[in-house]
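Single chain ahead, by itself, as structure tokens, in the form predicted alone.
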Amino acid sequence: MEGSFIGSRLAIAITASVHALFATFIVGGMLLGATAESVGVLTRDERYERLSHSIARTLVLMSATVAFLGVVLVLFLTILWPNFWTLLFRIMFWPLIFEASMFLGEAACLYPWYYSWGKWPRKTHLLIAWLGATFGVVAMVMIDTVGSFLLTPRPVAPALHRMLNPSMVQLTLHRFAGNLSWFGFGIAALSAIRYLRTKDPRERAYHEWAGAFAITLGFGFLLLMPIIGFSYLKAIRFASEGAFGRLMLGEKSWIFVLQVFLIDVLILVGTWYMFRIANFHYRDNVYFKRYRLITFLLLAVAAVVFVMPYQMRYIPFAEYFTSAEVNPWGKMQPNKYIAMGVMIGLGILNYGFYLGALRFKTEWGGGGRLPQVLLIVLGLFTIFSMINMGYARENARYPYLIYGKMTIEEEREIGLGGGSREGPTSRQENPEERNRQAPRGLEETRKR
């Protein structure tokens, strides 16, 4: 029994991470390419149209896949974990419903924006793309909805407060940026597999060129993440305290230790490819020169700051040096929240001095493999970020499956036949049992 409980986990974590892997970057493809496709009509730039209609194959390709591994999904959850799922969808009924209607409105727009291209007129065409793309938005708040209630739930009644619980905004703003940014470096990385692949000086150009392009998307809406990400984790913390104290000091705290170095990576290199593609600019400036090593020596010590953990049992051979059980360097206030300002401070410096080179840049191609090779490293990481992040988030409620109200050991006691019990929707949540599983550095949480 316990190892088809295993296997029942796993299965769904599988399943549930390659899901939301397509189904954000489809959401933040629907976005850019209506994006692209708006700028190229309004500019006369066929490499805006080109790149649009790229990315509306793409997601052709993908949304078979997404649709699949969704079906899968709950077929799973209808077998593996049925009371939960019986649960979860009579209390989220109409946001899932909903999803569902959204995400097959948002197929019916993307066949025919990508098979009608060229063939239908140019304001009808755009009609399609971005009401697609509403589709897509619509479609993610909902799903949001449900998973910020299963981490921060409220009384199921009336429905708006079981909606607009207090991590959904947060869970919401924070997806929203993370689709565009994974979307945005995702596209720079397939680029750059092509810009590599090919001989041809001309598609050579335009796979740099959309490349570039793309990081704009990406490494600007990753600037935003760890400011809204941190205003999450404050919503999660007066919401569900033990859940926090989980993921900030328990046993998983090394998911967001490991989530904050992933981070620390894609803005490192992200920087690295923006002076490789912005030296043409600024490789005479002898001032520049010297911003530049400035700038990665603070980009480093800010982001090993910023990484380290507060507890001395997740620094690798930190006990052979010392007996101490805190890291006093890795306190989050003020020491993280001061390398978090200047990583993010000098990201956005780097990325403005990127920007207005890039408006003097009228050759591409020539770029080299370098920072060709610097777009697959990050779309690289930011899979990997982005199965992170769920998975933080997920295991943050264990043993609930609805913090503080189903537990997984009551699923597993109906499915054997324990008799029924209680619904979480109609005991009262004791906060005693709810803050159960904080661990026992919560109070010091609450002091830093």
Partner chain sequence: MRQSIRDWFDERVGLDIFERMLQKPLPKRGAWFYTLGSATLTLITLQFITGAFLMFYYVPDGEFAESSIRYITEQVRYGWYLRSMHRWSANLLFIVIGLHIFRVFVSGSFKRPREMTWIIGAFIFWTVIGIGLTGGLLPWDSNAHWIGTVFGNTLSYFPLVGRFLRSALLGGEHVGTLTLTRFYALHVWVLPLVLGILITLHLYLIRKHGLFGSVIEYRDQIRALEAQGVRRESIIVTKMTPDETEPFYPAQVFRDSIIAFSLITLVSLFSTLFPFSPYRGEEPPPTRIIPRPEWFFWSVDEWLMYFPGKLIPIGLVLITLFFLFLPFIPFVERHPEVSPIRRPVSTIIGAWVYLFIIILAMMAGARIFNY
Contents of the next structure:
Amino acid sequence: MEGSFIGSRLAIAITASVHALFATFIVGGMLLGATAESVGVLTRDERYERLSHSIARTLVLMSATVAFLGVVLVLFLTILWPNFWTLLFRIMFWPLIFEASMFLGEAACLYPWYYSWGKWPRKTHLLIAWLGATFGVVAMVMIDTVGSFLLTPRPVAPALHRMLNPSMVQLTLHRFAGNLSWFGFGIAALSAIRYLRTKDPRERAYHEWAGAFAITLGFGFLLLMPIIGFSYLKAIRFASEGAFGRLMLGEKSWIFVLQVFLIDVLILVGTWYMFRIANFHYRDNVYFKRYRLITFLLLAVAAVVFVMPYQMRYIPFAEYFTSAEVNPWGKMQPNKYIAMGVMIGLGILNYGFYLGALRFKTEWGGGGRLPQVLLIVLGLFTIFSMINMGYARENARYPYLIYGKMTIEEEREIGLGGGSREGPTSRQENPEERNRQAPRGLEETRKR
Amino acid sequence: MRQSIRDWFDERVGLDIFERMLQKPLPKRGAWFYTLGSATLTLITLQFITGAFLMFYYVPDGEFAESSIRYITEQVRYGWYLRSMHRWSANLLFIVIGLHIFRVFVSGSFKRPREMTWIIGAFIFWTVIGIGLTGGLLPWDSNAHWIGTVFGNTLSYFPLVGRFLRSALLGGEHVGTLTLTRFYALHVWVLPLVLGILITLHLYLIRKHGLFGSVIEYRDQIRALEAQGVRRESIIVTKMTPDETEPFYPAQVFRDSIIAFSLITLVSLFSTLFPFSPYRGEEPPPTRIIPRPEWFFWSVDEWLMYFPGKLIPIGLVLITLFFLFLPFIPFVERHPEVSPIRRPVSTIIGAWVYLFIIILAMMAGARIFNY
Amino acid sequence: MNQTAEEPIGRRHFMERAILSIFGAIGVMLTPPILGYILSPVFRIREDLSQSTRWAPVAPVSEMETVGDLPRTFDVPYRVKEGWRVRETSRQVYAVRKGGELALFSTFCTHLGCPTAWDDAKRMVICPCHGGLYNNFGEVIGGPPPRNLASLEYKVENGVVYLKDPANVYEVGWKDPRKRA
Ligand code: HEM
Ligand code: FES
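Based on the form predicted alone presented above, generate the structure block for the form predicted together with its partner chain.
And the full complex, kicking off with our chain again.
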């Protein structure tokens, strides 16, 4: 019985995260595809047309998978965690129904968008694309109300408060920017793979260009992510103090250290890629080399400061290197803020330089293998960080399923875990105690 | 009869100037976007009118301000309506100004020779923000009190001059009797006067230069000049061919009137459906007061939140620099290209800034709604 | 410009200078008085404060005795002189027992001065504006505040606890300018 309960958690977790990974890809993809097509119409540049067409093909291939995974997820939830699912469905009936119908709407736009390519009048075609993107975004907002409710629930009535719970807006924005960023990096990695597999110079030119274009979106939205994430964590701290403590200060804090490491890598590798691509434009500028060197040094220092863990004892395998429980250098406040500011500030600056150089880039396809490898690295790390974030989010609520309202234990009692209902005692021991740390004081970190 | 009256005035006032103004050619393309400026003007006029009448009953004194507002909203006939109009139209004004700036930026209309129009526009923007800020204090309820406090304390973080600024603005170390009269004077007289002068200049300059056409037409013109060997920096594109334009009167005035009508209807509708009441129920005990800034300051509020402890002045200086930077935009982007698609860097940066501001405001809104 | 023979360059030059000086003089006559007029309250802060309540009663000692190591909020009424008016108002302070001693500290968040409140469920002092968090002794544990809640001076007289200088709101910002570092 014990085994099957853990198995149920695992099954749900895996389906949910893969479903989320694909679903976010589709939302980002609809938006980016529609944007690319519109830009193509405005600039009359055929590459955008081709890009949006191939995006559409990718999405068509994917959306069936997403629908399948969604159905499997719902099945799993109904079978394995009936108690939780009934409760959640009751609370969130309308958002969930709305979400499903919006997804339907999105799919209903996606297929005609792909299959009517070149057949329908331009305006109708664009309209369909943007309509589908809008549906996708609305579906995402709806599922975010549900997701954020799990972590930061508010009194169920009135409905407005239930929907606009403390972390709802932040989660939505985080996902919105995140989807676009993720999709940008994902498409860039795909074009990099195609680039590496072809020898045809015309194809290479196109794929290199597509990667560079996708990075303008991926990196641009990546820069927003830490800022939104900051506000998001603040909202969690306000509403679900225990979850925040578990995630940022407690035993799961290593997940976040890992996440910061991934962000570091994304920013550093992204910058490297941008410099490689922009190099042709600034090559003759005497200051450019110096600037590049200084940027990388600053970024590296900032990255190291940013990733510096405080709670060493919770990091897996750390005991092989050090016996310290906490970082002897302290919490590095406010240096971490400064580090984050430096990374975002330099990121914006370099992004500007990159855009400025792209304007003048006319020869594509001769960039060599390195930038493409960087793109693939970026894509992989993005996937990694998406999964990591999902894991962090779901683990933060442990041992609750709905924070402060329903624990995993309660599901086990009624659901798969077998009929050992011991009455209200198990409910009375306040699960929040497990997350609460020793008496509050200056001890408590001021980490973001 | 009409003709003779016209002649009488023409002789004494010189109507021909105005007639020439009305005949000024305007670009046909994108004409609806050009109504944003006059929409702003409509709302500002509405502000002037409703504000002037609110002054008939309002008393700018710490003891009576709140009661006088209550009197206006509860006893004076249509007082609630005027007050709600004033507030709703202020809210709308910020949206419309934001859109107007965006359209001017995206269409590159701030470029030579229209730099001064933009610069004065930026001054207008500062003034409007100042009016919004000072107006927030006049209801003088506890929320207003805390808004003033937070504002003053924000100023006090400016390096070197901070404390002085706070005392100079608040008329003391904290929000009190003297603060209200100051903010009142600024809100109803000093800043509106400045605004009036600036708007006059703005409109004069627009009439002088004519509106920028919807840009795409100029591309060929620029190309042709470049082909003749003219340096890009020295190309001025102002001329439009007659078939690209139409006179201001009546086509554009018609559009403007439609927009003005819709806006005022909207404001009036909002004021009737969601009037501002002076009290949010009973006055809550002081500990439970949650200061709520006006939504147009949300993004600033959120921005400052990202700079904790010793870093506060950095955030403050950065945001001040952002506002100070606005008038310099025409000098940063100097090339004559105006099409948003052909200057993608500016378009992307502009869109990014707007997106950023909106995201900040949304997050602050969520925070304020839930705290 | 139309310079005629009768108008020698010297005259014109003189008039230009004169115009400048006239307007300069007008400016000099107007500006300093206006500046002084506007800034007058800034220079009078100290004077106003000296005419405000110096010691405001908080609560009888017997009541303070019941305060434990979780902060309790007290209303402190006082008079403050502002310009031409003396105003009756009140503020709040936290009282807490710290190491056996009574300690009073401010309710004003050190970040931007919002009114904080003690949250019993979360066992923290919470600032509603930007989520500043303090522990029961007013020490920062999270959020943007730059320093701990200001601790306030008090005295005990005739069985009543008095708060010093309640009108002197120097409790926001990095440091208290009254205390020389
Ligand atoms: C009270 C606020 C304002 C009013 C009443 C106002 C009014 C107007 C009007 C009526 C026009 C012509 C119609 C149109 O283009 O929409 C205009 C154009 C313009 N405005 Fe404003 N405006 C205001 C604020 C601003 C601000 C804040 C800026 C910039 C920072 C700005 C920059 C410009 C520029 C550069 C033009 C010329 C556009 C062109 O020639 O195509 N204005 N304004
Ligand atoms: S005023 Fe308290 S956190 Fe900002």
